[in-house]
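Next up is one chain by itself, shown in structure tokens, the form predicted on its own.
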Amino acid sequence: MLSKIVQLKEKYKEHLTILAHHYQAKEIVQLADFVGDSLELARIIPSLHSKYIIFAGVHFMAETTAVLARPNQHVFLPTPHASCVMANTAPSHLVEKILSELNQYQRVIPLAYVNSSAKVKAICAKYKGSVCTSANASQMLLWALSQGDAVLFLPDKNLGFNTAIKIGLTPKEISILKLNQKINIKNKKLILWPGLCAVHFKFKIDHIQKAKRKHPQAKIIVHPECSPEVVTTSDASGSTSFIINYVKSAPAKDIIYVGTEENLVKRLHDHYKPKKTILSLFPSYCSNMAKINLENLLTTLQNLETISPITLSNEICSMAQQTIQTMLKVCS
């Protein structure tokens, strides 16, 4: 399969680009033309001129690529079943309903983590909001707070809370939305959607304590999708790119425990040994990222000219693009 994929890549040459998220398995990453986190890959897409773009990631990422791609470009996800647990906690019809109710009381600006569907991004545009990644969440939350009376951050409550504390909000100014109860946002600056990441939810204080008992001098770095307790107890937290750069700049002989998706941790471990010791805080895999494999990547390549690409209505595409362009402009 690997040999056939390489042959097909050579056949299409500049007419094909394969993008891969950092959480993909090693064999997929090695075949990609570009590897990055959500923000890095979003910035790359407008510069691509290839007719065919394959995104090795999950569905919302392929949708974002389709939103940013040119009209003559075709975006493919090797398997349509690669969804996102976090994104699925915020279905578009419910987001629309909640925003309509919230805006009866005051002007609430939606800020959606890019881990959300194109329809949710479009709804954010309708209410003059935007999107963010874990890399620029602080900057985008400050922007959103300046645009209205309060902000609805969705769908990840942990990223929203950790970012809010980082920029100086107090817990009293933050409220977690209870979807089955009457909404009361009096004196609140930030309302959090009650979603979670299935990968980062698994990291616990016990894992940090165990790591420190084994290596008291070790550093602990985690993703801000982890619980506030885990983030507070760690030595550092940040986006995927932040984690990669933290490990890169760490002194030789350092021992670093990393709390994020296991495929990335393994690659960091292999890349830096024996100069640095990079260990997993706890092995946590994204089952949806794992749905992309050599077999369905090969099938996609073999049928590029006949299978259906990711498609979005012109209205959804245009409105979702507004939110992404706002993010890229604010963070330029």
Given for the second form:
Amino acid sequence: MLSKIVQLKEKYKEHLTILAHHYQAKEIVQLADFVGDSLELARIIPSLHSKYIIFAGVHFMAETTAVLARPNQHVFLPTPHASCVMANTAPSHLVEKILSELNQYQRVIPLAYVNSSAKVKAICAKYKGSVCTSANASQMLLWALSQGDAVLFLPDKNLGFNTAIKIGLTPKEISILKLNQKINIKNKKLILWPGLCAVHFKFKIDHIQKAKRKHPQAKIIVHPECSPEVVTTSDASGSTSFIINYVKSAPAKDIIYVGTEENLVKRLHDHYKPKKTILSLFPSYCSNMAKINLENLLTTLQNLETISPITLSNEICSMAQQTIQTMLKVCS
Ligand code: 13P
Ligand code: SF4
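Pass me the form predicted together with ligand 13P as well; I've looked at the form predicted on its own already.
Expanding to the full complex; the earlier chain stays at the top.
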């Protein structure tokens, strides 16, 4: 399969780009033209000229690529089943309903993590909101707070809470939405959608304690989709690119436990051994990212001219585009 994929890549040359998120398995990463986190990959898309773009990641990422791609470019996700558990907690009809309720009495600005559908991003545009990634969440939350009376952050409550504390909000100013109860947001600056990441919620204080017992000198670094207790007990927290840079700039001989998706941790471990010891805080895999494999990548490549690319209505596409452009402008 590998050699057939390489042959097809050679056949399509500059007409094809394969993008992969850092959470993809090694065999997919080695075939990608660009590997990055959500922000890095979103930034690359406008500079791509290939007719075909294959996104090795989950559905919302391929949608974001389709939103940012040129009209003559076709974006493919090797399997439609690779969805994101967190994004699925925020269906567009529910987001729309909650936003219309929240905006009855005050101006509540939505800030959606890119881990959300294009339809949700479009709804955010309707309410003059924007999107963010884990790499720019602080900057975008400060921006959103300056645009209205309060902010609805969705879908990840952990990223929302951890970011809010980082920029100086107090827990009293934050409320977690209870979807089946009447909403009371009096004196609240930030309302959090109750979504979670299936990978990062698995990291617990116990894992940190165990790591510290084994290597008291070790540093612990985690992704901000982890729980607030895990984030505050760790030595540092940040986006995928932050974690990669942290490990890169750590002194030789350091021992670092990383709390994020296991494929990335394994690659960091292999890349830095024996100079630095990069260990997994707990092996946690994204089962949806893992749905991309050599088989469906090959099938996609063999049928590029006949299978359906990701399609979005013009309205959803241009509204979702608006929110992403706002993010890129605020963070330029
Ligand atoms: P980033 O790529 O923004 O760090 O997000 C992590 C993630 O969970 C992607 O699904
Ligand atoms: Fe969604 Fe978490 Fe998987 Fe990312 S790692 S795709 S946020 S479930």
